[in-house]
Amino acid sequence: MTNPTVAAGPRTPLRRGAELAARASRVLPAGVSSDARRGLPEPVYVDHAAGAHLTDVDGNDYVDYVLGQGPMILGHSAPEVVEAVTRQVARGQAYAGQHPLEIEAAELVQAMVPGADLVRFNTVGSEAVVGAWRLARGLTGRQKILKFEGHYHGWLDAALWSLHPPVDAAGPARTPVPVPGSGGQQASAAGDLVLAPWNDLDAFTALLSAHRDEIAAVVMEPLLCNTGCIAPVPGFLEAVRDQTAEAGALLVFDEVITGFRLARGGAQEWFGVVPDLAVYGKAIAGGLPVAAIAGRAEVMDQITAGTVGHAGTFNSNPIGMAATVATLGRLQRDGDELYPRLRSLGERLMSGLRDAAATAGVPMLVDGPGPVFQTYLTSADAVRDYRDFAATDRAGMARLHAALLRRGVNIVPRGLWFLSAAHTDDDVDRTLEVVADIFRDW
């Protein structure tokens, strides 16, 4: 498919848009559907989106960094994904039965990624988390989860908490304490937790041991992709991994984001570690809602014996496993090329950002492996962690991303930028001259 050229000059105004945005506000609260929407600058409502553009309802182009907040790794409407779907919808929506689809589905998964001996499906990956902490508590007979400040893993009310709280309310840098995300929250879950710092061997190594005999596991983003795009420093995967199988606990990684985007196996096969579990979603049904549990069987099989329960109406539902195997089938199949063109395209994108800001003498930092970045408004050479992550100017970037956004670029507020199969390098040049004219006015 190729992609449009995003148009040069000003946008069409956001009339559609404006009436729809006050439409919603009558009946949505917040007028939107995930607190991820809320407050963003203009009211862009999309029309359609193909490849790597997205189209609004006033007819303005955008080509798209955010695919979803990850999941369209394969660009949007990917005819395979659509086949693949529309021959399903024909065939049914909802079986509350077995069927082919969902084997072949699993039997991707456990080919690609390293650690998968056995597969369980789900619908969304905050449910995938509580699942995989529910098999740890099971096989252990412990009930605390050993989690870093600044990784998300959903927003059910075990799992939000220090994400990206209030660093005068968060507690000491090495031993953090835990923040509810939102009001509401079940505050005694916290009670569960353990929160330590992100790249600091030390520190976990000394809450690992003061917890010893209470972690069922340690759960990590293996890429931080949440707080900036932040990966683990040299030697820091490889000790937590050592560890926290001495202390007799699981470690789970949450491969949301990180999975089938950075290589077929994901963090696993990029890293070279392997978790005894990790959960999925986003990238691996190409934009349908499916998620995933996969790890050893001995951890897996006590779903077999019914000892933890796993359940849900929607669990391989015909439809999102029909879009599993499409876009899974073309990861395994074209990988071998896919792989390194997307690193080699996002390299070139964020080498002519960092050119870019250079030039314009903006302070900015660009970082990630290239299927997925992240740019810092910051004088600093390094991010590692939330603290460094909350010192930087997330004004400014929120900033950078609405005059991106008025010139037909989409990025995640934050900063985080996705690639697709179907990015160009026509989408690149365009990006940056955005960006280089942007700059000369920052």
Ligand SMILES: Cc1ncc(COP(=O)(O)O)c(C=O)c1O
Contents of the next structure:
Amino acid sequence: MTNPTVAAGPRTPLRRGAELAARASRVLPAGVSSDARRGLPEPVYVDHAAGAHLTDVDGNDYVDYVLGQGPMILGHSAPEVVEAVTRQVARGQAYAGQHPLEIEAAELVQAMVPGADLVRFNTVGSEAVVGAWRLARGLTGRQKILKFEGHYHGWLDAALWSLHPPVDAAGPARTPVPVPGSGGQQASAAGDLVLAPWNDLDAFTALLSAHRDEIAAVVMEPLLCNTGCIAPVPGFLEAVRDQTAEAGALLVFDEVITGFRLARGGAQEWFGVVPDLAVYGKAIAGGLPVAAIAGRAEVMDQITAGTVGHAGTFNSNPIGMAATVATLGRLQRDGDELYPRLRSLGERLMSGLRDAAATAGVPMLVDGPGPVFQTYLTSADAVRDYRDFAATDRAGMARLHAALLRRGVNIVPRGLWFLSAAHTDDDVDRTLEVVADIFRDW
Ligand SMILES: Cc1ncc(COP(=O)(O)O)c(C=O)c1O
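The structure above corresponds to the form predicted alone; please give the structure of the form predicted in complex with this ligand next.
Every component of the complex follows; first up is the chain already shown.
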């Protein structure tokens, strides 16, 4: 069942999918269970997933570059994860008690992540982010969080600000204002935020110094993956690291996407910059809902001392921990071979996409490290921040996403692509054929 190399061809019509979409609209608002899934161009309902492929309820196969929005680093239903979870299910699902697997999982995080002296588990990234902010406020006695425009740190009230705001409501480029991402959001949370543009060191320095004694933490996606795929410009991370330390603020890396994907030690290892705290989710458990906060002993020991609280019914539940040990164990064991292969396959796909666009005269920019990357429809030669991203042809990207989906290639609608250890050269070849076919009539 893994990795069928079905040629790109006409699909079976989505009859069963359309029936399910109608049924869903009567019971689920917008017919979906997360806003990240609303508005898809077609009623693709997944029947099952294996390796790098999805099969829909109408029998169509897709090469999957969404990978559950990132978690499936080993591919869908990786045998070691299935085996570990299956074994654990029969031994109990939620103990609310200590058990050996949580220690093993934390030891793996500690061994793989440079700055992880101590680890606490949560269930999803959104709660781990606000847990990290609480630890930063506890240690510094300060309230404000400096966040970058275009960075995503989950859907909770404190965090859902200025992800993709309308540019005309977002304030000056160098001193953006916080724009809520949702109606009903706690408005007072904006008072605890300082917004900065990504990749503009002078603007960052000025904002940090203007709020010098107020900022508890600077938070970032160290490789920005929720607004294109935008690396920090050379020297940016190092300077932010130095300036936060000097200002007595903590540096928090949101590694919910980059963790265990860019390298064993995530962005910290990839960029060689170690934050005070980092937050993990997605790939940590290869598809099970597990998140973690990991960081410096002095910060984490506030939990030891009982001065900062941290809790959760499902924290370190044994099924999630079994999946974490299986996933991180494989990445730790096979990483020397697995990460270079993930990068080289991603690079081959990226370079094939660039060639296909150049041949067809389609203005497309392809950027990212390989295990994750972005396609932008733009004639610009670089996208450095949210405002650049907002100027790309996002309607065109939605059209490209729909055309890919129709031909059996599933990417994140905004143009983000994830690779897994289960993708093959055949998957890449098939994808490039599909893209060449689409661009012939673009
Ligand atoms: C960088 C980043 N941080 C936090 C989150 C929130 O994680 P979750 O959806 O597990 O709550 C996400 C989710 O996409 C993310 O990409």
